[in-house]
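A lone chain, given as structure tokens: the form predicted alone.
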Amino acid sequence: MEVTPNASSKKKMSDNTKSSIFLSPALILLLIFFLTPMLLTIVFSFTNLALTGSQAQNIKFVGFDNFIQMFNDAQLYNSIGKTLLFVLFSAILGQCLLGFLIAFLMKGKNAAFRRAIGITVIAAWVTPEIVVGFSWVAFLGDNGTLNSIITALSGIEPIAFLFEYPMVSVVLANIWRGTAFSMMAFQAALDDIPLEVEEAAVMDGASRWRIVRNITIPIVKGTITTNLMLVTLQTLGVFTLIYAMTGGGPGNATMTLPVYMYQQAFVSYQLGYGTAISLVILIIGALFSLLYMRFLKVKV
């Protein structure tokens, strides 16, 4: 039996159909809770929105004066490099490049070492940011455990390391709780890998090194490329693990961009002006993606 092409094409509506109909909760819940506060939050950049005073009863569109404010603010650039610095060792050099090396230095390894180690990482992933800020002024404290063990073995005096080291006290908890993301990232892409293009270039005199930056490495491109915007964008909005451990200081030592963003909406209650720096990071964000997708060349 011949199904002729009015047939055909309603069969196609009705199927379309139903898969709206199935679709359509998860495209609401969608449009409630994120579509929807993003358009508020560009539309609160442009008003005086306040927690408290008569702004918070009168608010008024402002045009650009809050992003006028911004770009004659010394602590919102200061913030801006801050935030860079936090990526750039958090993130970059940090959780991507220990956690390819993890994995690959786990590709090949017997199930029982594989389990064990990806068990200790992923279990700081797993960990709330608030319990982990708290862990790490416990081990990093005038009184915690490294400055223990650094007494007990030399007998030199405490180190205040949340004092003279905050930055890199806030990146090294971030590497730490991070990195389990990227090692199952390149894990399962270095998985995938064939065996025989490996074996192949060995036979051909290929040293380690080369296999891995003429064979791995273009291979997992994508994977690289994905890993680095999620967890760029995942380490933008760093703000529980600082503000536990640090609080945006000493003075404004550790003041990352979501710090800030925090001190001017709740604080300062100028919540206009914090939602005109929230867009600040997303711009930052949008720019890295692209960054990342041109000098890696990954098409979209």
Given for the second form:
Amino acid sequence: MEVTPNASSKKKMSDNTKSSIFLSPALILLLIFFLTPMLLTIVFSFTNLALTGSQAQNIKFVGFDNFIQMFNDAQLYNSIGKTLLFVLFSAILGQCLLGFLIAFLMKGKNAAFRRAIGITVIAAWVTPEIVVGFSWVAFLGDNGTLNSIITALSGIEPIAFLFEYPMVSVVLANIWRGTAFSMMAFQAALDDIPLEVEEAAVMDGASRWRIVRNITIPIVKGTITTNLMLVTLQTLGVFTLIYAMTGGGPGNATMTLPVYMYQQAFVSYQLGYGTAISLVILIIGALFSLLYMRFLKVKV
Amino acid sequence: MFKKNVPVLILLSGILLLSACTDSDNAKGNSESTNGKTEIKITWRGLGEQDNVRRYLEGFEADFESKNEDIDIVLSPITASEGDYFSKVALTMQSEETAPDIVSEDTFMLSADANAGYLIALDEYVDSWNEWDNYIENIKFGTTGEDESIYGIPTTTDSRGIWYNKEVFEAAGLPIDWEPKSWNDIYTAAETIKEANPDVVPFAMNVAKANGEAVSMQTFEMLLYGTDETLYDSESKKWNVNGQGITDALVFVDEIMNQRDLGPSLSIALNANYGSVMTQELLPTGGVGMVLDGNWNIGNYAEGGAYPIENIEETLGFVPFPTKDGEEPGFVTMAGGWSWAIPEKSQNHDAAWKVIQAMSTEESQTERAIIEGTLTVRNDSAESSDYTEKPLIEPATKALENAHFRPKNDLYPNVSIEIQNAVEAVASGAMSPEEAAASYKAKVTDIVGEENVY
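Having seen the form predicted alone, I'd like the form predicted in complex with its partner chain now, please.
All chains and molecules follow, beginning with the one already shown.
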């Protein structure tokens, strides 16, 4: 930080003191709104806290009961599986890959084209999640746009996408909504690649694919890791979209961990068990982050 | 200069933060509104535009406030799905700042919420209230907690049965004064309707988890209690998990939805709006032949309801639901109902009781039953001519003769969730009835403990 002549004249405060003053509101905010709920979550996951019934009045520490229950809970394993599937297809393969592709194809194209595509993709991203959910329900419904088109073109009966292909439906909706984020991140990274490097490669006779693999990707590797991590963590926590589109069903076909957590906490009234599940989500998120950092060997 | 102020700054930012956390409008002590009146906030499950309870309460509010100048009634519905309503109510009752003064409680939640300490016992109030004797005796059972205290004043009760569209029946060549004697009669009628007109949904019932308690009570329990089995043995205090009736009930769901394909498409059946689509759109217009649902739907077809019909009984019929193979007593219904209760965290218990008393008079109860299409809980209201002249009151009351009530056990809400899981799994084809019954057994055993099942 640069010190202005005025301030340095009399009593010169050390930079440390100054930064702690300016950081303190942020720190207090973090303490109150971030750390406290997190600690409470950990505490509650060791209790039998319930929303109603006699347990609501007599909260007891139950040790590892919730976690033991989890080990025997087939639905939890099912939910972990669904969550991983959802993250793999909608975040990693969908959003990241598609985002990269769009950003790559837009590189160096004329401004009007870039703007038109950019606005279209970003429109989905700025739309509130619940609105996206309802739009997709309307789009995929029996009398929805997609079925109208299919029926008009082929004459076959409407397909109940949300019931016959529930996971595919929520994955598509999440890709549609989230791709813009990856696209923007990659756009910024790709624009930073010096043109000369690529030109030199072209001069050397490298194929397009070779350039992407050996030049573009290594240069934007940092962005890829950061983006993968952000998108994965974001997708792990997706609740509204799935809840609005399928409610976790039909059956338990789209019961990802956040939906299952909500169901346990607010439908079955088992707040203690629900918070314990939230810790599982946290652990999975941490594992993903570690994996990315290790395999892509990037310092974040 | 700066240094001296560091603690002050930190303190100030802390205070600012804390004050931002307080919703000053809702702060405690604000239940006295500015004009010196006591505010009494009434919360019930709102249904949006077609809200029969709201219609009743608005009438009541105007009348009550003109007679009681010291009380200002504030209508504060929670518009939510049936399942979410109970969670939201439980959450509001945890704090003095959000707790309503009077809350509408489904009788099956009452004992759980009483055990949670959310509600006050009304025994003292009821002891000095001479109207209590006019309440139907077995209905009082529904609002008594596990500790034998009274936690709610009953408002309505109900019965369940089959709604059928007489025009659909006529077109299919079925008798319009139809009386099914067994589940087979239902299959037969549904298949006849399907043959006559493939565009009409033959038979519909609640199967989606999204419809919460309606799945347990209007579908599964109606079926189970018709097989000579019950969900819970109130004498041994054990839960039924091995009974053949559980599988039989799920087989019925499977037959209708999958094997014989006599139900609505999954997009309708698994939709949270199933209830309103079915009873307010399809049933009155002949889009569905039979709907297993509550008698209160009559409120939809009365004047001012969602879909008013003239001469209801010419278009629609309501018959009690038969037992599986016609076992005695021939038909069966679950009965439930709602009640008014006073949250512990309300600041105005006495004033709230005064309002409940006024809502519980004979006239007020009769009026509510008529507007809402529910059955009354007072003996004298049941005899009033305004009430008995209402269409379809007779079959609904008849169904009530063989009424069963849900288990009085504070784990019932949790078990109910498992019922909903099982029914939806079978209806959507994700599990066979046998698999769903086995999963139900495992889950319920987990919830209530191995020593509490049979």
